[in-house]
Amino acid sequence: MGSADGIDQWIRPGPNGLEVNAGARFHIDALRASECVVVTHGHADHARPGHGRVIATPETLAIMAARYGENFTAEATPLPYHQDMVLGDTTIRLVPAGHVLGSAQVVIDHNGQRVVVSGDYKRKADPTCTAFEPVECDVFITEATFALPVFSHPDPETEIAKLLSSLRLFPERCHVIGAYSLGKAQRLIALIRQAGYDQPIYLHGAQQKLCQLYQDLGIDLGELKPATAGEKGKPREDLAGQIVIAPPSALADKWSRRLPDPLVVMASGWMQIRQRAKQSGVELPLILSDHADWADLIRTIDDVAPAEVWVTHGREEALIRALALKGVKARALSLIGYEDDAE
């Protein structure tokens, strides 16, 4: 591409997050109520209710409506992948980010220069969303959740094989898996199905709405059943040897006591840190991340070949140092308000 000179005159961090001001003013993943916002994906730290206008993929708009109600914004504007939209003196386009269903990068063209805002993204296989597409640009604005060389996420199939092996070894135990309710839970289910597991999978109540939405949007998750309490609150002995998926917060509360001899599993990129798994009481850590690991962050930046990289949040210093050694100019935006733990 060309040069990053002058780009920070029309796109920059502001009080509400990343702000574009080029003939029209809009924000990307605004942190507070704003007049016009382009939303990259449906996680709560990026997709907040109360904006005047929200532009996002149809799937992201559906997720926001499911989470916040139909009136989450005054005006919802669907923008499917690869379609152009003019906002002031810019043309924007959404391309897949591979993070969760409907997740998108925002491609912004203005005066012959191009900025790509990645949102959150990953490069590993995910049967529940469209794969990441690299787009060459002058400035690439990236997350850095797992931007340390220690983070090297294994193939998802390897982690699912560990889970199914444990099911065979401990058929008397209920395998309860902590997984974030949007994206991670559905990806986990789809990967389990791909591995040949065709038994019902049981869901904590907090997982049911979004799993149903995924199915309504054409993502086949197989037979799902509620993991409700037994008669008069008695333990569900029929869940012995079954898979139950729950929010991570439910693993340590009284809800989990109704499960027969639960074997606690956690699906997260953070499970690569053994001490973190041990402190959480996790018996079977599954390293399953919805973010790019160190190698994929570097590979992605090589693929998009930017003149400059801006880092929104995460482990900024290591990534900036590594890029400097490769001759790529980079800087930290240090945006506050985007979470790393809901992974």
Given for the second form:
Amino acid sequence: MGSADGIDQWIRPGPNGLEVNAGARFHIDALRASECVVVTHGHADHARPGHGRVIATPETLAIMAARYGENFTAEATPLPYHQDMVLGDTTIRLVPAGHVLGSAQVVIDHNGQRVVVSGDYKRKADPTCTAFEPVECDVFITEATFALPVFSHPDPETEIAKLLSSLRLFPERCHVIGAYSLGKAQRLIALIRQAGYDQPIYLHGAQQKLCQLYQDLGIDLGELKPATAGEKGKPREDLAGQIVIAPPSALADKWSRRLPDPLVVMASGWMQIRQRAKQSGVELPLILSDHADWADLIRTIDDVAPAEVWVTHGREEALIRALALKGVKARALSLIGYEDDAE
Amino acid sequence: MIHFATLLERLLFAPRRNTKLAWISTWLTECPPADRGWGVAAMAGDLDLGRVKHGVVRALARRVLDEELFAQSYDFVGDLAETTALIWPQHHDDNLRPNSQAPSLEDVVLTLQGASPDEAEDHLAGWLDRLDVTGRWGLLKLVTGGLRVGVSARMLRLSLAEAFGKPVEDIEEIWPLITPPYDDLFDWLEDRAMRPSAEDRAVFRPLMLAHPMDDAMAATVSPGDFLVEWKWDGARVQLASAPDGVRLFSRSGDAIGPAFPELVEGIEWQGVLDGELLAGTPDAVEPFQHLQQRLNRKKASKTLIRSRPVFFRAYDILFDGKTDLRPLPIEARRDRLAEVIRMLDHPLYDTSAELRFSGPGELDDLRAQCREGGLIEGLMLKARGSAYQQGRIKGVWYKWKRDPLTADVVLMYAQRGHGKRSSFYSDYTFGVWTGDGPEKQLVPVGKAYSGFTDAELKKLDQFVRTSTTNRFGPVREVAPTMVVEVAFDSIAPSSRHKSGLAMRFPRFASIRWDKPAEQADTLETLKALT
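Could you give the coordinates for the form predicted together with its partner chain, as opposed to the form predicted on its own above?
What follows is the entire complex, opening with the chain shown before.
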């Protein structure tokens, strides 16, 4: 194990998020428009438009272009996984994070010391993105979205089996699934396909663009159709017994009234808490998360064996407490501005 | 245990009553027979595992997790049973696969009933190791009580009737007689034994209920068809007296005798009476609000008994001694009732008088008198020659309610509904004007969720969405421009509401798209209706 001494001299949290200052100045997932930014993945709270220069994987750049238009930054620098790039006195490298398509950890080497910024990540299998790779380091800067011992995400296959068994039990009801538009929706579709379901899957308008992009980038999602095409306001009786995927916010919106006898499904890591799921009006909760659960957060820290752990956002107190019990030095960076409810 | 835990989880998430009923029926036919009774008891709230308290579950949690991490987890989840189920380590050992050696519900109940808290903790730890997360959650919900899965005793009886193909009335009838695990119930349901008997026991008998009568039907009523009484504004009650005691039941079958000792004491006669609990005395009936002060209590103090007197106005008799009078025609029952009340000679018991009328015109006149004094809700019409049958039987008992009161009010706040209405703003708070000139403002006087058509609901929803001026969490404040005519059964002074008034059963009568908000009613107008 190396040492974390002096690392906070060249990488530290600033007003715009995590900031590196070593011969060159750049941010990671800057919260406001900044000069030079390394973006870990395409979720809106991490990838914002209007930066001078964005360095990210080609997939992340494609996602940003699809969401914000081609001019989302003055200069887009693609950096494929595992290639070194010199920035001032540092060398940076992007390594798969397993969170969504194109998601990356940022490995930063400077003066013989190494920092890894995890970005958002997970360790469970995901057919729509490259699997997480642990990289040993001196300081590991980790997320903590699901950092409580209550979070233990089940195998995705068992959750998809619940959905398909509900479709068999209630063949007359339209199964409308709330799923975040980037990553969750596509992973869900791919998992449903893996389970052998080959009917068309119907999409809310907000899901179509990114699903198309995933398919253009070579991820097979099968046959996808718009959920509410046709005359405006006219009920879609033909969707009885079909799967519809929509952003969570659309489930209780006027949009959902066109669906026949909808059975509300929600795919999210938060569904683990029954009372929460119940209160949000969900009839079938699917525990499907794109973040690491408690055991995987701890396992990952064991794998990368850092001298120190810095925690960016989520439930940092619990993770820091658990690491203290293991004798691992850890502190909270208290970065504000990254959401965890969108999961 | 697995079957039961899975059922609890399904019930928790099932938004509709019918779905819940179907899940319970399925469980009754699929789970191990010895578990059924205990499961029904747990859902009905009749299962006491007394010594397993929250402390036992907390001690279990301390066995597997750091106290500070547990505190943070509990804080986030908000439910002790669920937190502990989630943090309990899942075994992946091949010799101990989850649920492979799980205890049955019967094992759990019988073991815990005889166990000390320390023994209970050890048993629970062993079981938690053998269950998956749903099983652990179900087990801990069961032992900590308060399942909160939205199932009533009535729903359980309906599911039992459905699962075993018996009339629900027969199950209702014996429900008060049976205790967990209800072996005698299942023996009868599965045709191994006779139905349990209520002889010599003071138990609740299912009530006969009335259908609403509309004005068109009322216009055809003749004295030869129906017997007519006032519909008193009190609470429906049943007095049951048998060798094992004298009990007073509410309309849902809850024993409320301890709250009304003066009605239970001094009853020497045995049998079952159906009637209305009213405030005041037989000579001077008082408004429902006076009764309410007694209904909300488990026990009544002597002072309250003196200051808020109540009495029993009988209108039917179900049993006289052991004799079941229910098959007799109503005229015969009423004759017997009159004799029994005379014989009781109790100052707090009288009979509801039969009203004379010659035809629809006089019936209409009688109904018009109901509004005066506010003590009578309308008329009861009971078919001549009819037997006493449980439930809401068509064509036998009718209630013809007096016309409701109405007021023009202004919509102030709206909230989303539940279930099918979760995408609609369907719960409305409304108010009336108070003060003058620059002081003039709206004060909320009630809430309504019903009385509008689906088409009107769509328009109301649209109005709320386009007229929102402020949001407080799930509540939207709307511009005060929409006038609604609300109907309500009565209105009374209330210290609980800011307006000082409380309406009974307010609902939409019409939406006054035409009426300017300034012309809605004032608080003074409403006060005059009390």
